[in-house]
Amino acid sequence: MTHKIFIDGAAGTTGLEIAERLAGRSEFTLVTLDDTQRKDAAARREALNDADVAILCLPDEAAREAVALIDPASGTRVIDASSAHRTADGWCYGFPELIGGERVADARRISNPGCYPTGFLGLLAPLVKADLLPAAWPYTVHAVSGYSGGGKALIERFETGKAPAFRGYGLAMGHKHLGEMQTHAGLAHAPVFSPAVVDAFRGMVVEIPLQLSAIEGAGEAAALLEALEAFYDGSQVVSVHPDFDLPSELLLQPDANPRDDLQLFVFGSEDGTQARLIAMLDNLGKGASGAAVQNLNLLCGLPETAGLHLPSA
């Protein structure tokens, strides 16, 4: 069975990444809109309607709007990988480790997790509901990623050497992605988030420092590491690195080649009053485009990684 797949925001950094994922596959056929349709609602309507799936690659007004122009008898299936939907009733938080993939398969609408928060709820959400971390605590979370996630304007700031190594932002607190954060991980208060981007095209590190000894009731960073491993047992996407094998730094190479995975580490201190759980994932793959093709192998019944660009095993 051949699937039409409509990526509505086509020519954006995402969309163009989800196509390459899924050019050569014959289970998929695009449909695509020249330039002039892309514009007009009429054409885009058809299309949308036309579509198995469609994916949105849009900035958030323009995805509802685009949901908008669906007729729900057409029977499109929508992935949307704007923040518009993610913690919306009636839609599926299209993250298939943590949800489980057969509630994605059988959902019609699937929000796309954010690329920040795929990393903290990756670490996360499944200590907390184990109870090895308090879903009442305050937690803190860094990150930094490549600039291809900023969209074009930033993107041409850091190739045209207009913008510096390093760029803090968030300042003002009240990031869209806290309210995801804080809802798939079952928190009682939002995170203190402090997003920056780095000179690097991709690749992303997501931080959560813990000071296990404050903390009432945490478990040591030995049973943080053991949960996570249990969790992510079998996956094909997420690896939890053992304690023996940690790595003494983590790099973002700037010419990083794309892969869809998600790497977790667990580093405790010698005496266990503190930990930092991290992160890395490339912000355009398992944080944006990968996901987006993950999700979408499962709601056409296909194998899950098909398409993704993963490590060697």
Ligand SMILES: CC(=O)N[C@@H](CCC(=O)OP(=O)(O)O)C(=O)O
Contents of the next structure:
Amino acid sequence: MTHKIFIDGAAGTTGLEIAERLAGRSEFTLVTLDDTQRKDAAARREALNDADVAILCLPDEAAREAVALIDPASGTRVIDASSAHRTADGWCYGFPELIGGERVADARRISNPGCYPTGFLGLLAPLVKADLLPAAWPYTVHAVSGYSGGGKALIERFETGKAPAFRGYGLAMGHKHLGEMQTHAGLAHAPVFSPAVVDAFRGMVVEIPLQLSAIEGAGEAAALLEALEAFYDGSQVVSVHPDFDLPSELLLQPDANPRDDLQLFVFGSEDGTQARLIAMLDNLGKGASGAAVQNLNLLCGLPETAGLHLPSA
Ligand SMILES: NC(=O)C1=CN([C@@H]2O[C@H](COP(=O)(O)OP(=O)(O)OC[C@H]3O[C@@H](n4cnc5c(N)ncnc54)[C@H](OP(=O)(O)O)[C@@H]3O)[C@@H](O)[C@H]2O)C=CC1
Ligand SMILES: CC(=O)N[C@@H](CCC(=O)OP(=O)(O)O)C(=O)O
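Moving on from the form predicted alone, please list the structure of the form predicted in complex with this ligand.
To see the whole picture, the full complex is given below, headed by that same chain.
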């Protein structure tokens, strides 16, 4: 049996990378609309309702529009890569490592996590759940992303004209990922979030610095690491770096290849008073297209990591 997949937004950055991961997979028939039809509501309605799974790679407003075009009786299941439905009722938050792959497999509406929240939640959610870090603490998160994280518009800005080496943003303190980070980590407060873009196409580093000595009830760095190792034990997608082999620097390469894994690190000071929780991922991989393909595999009852770019063990 082949599954009919419609990518709405297939000409965009995320859509193209999903198509690349699905290319050559005989389990899927891929439907896309040509340039004259890809923004035509009638053509989209037909393709959306005709698909077994629709993957939305659109700006938020267009993603909401796409969902409204789907007749519930059509049976089309949806994976939305946008941030339109990440805390919405009736939507499954498509982070299988956190919620369990079976919940994704059973869902009809799946919202892919945002790229920054994938790093933030991948680090923090298991530790809060294990009571090693308190839900009531006001966390801070710093991050840098490759410029493809901003889609076609930011790619054009960085690739034509003079690209900045560093672009800090989110300075109005209202980044759209805050609600998603707070909700899915079960936090009392939204984190203070300082995102930035660097002059590399893909890749990101997401960091939660912790003054452990000031946080009542916090575990030591070694305990945080041990809990993450236990939580992700057996995962083919999320790896927790061992403390006996920690790198002395973390590098994003401007010409990095696509990858769909998530790497987690816990750095601790010698006196045990401070820690830096750090996640590295490809914003277009586990942060977007790789996550969509992982969720698609689960939805279709296929091996979870088929078609993913994972570093060989
Ligand atoms: N890039 C990333 O790293 C990540 C992106 N996402 C999310 O995924 C979604 C897609 O992002 P990305 O691929 O980066 O964005 P892009 O801007 O690269 O692509 C978006 C695509 O949607 C098309 N589009 C816009 N409006 C409509 C419409 N009404 N009907 C049909 N097509 C439409 C655009 O057309 P046109 O080509 O004409 O502009 C474009 O091809 C966004 O919601 C983004 O926030 C999520 C995680 C990470
Ligand atoms: C570098 C950059 O601009 N990144 C995007 C987030 C990319 C992402 O995760 O997409 P969603 O919009 O679907 O959450 C931003 O900060 O808005």
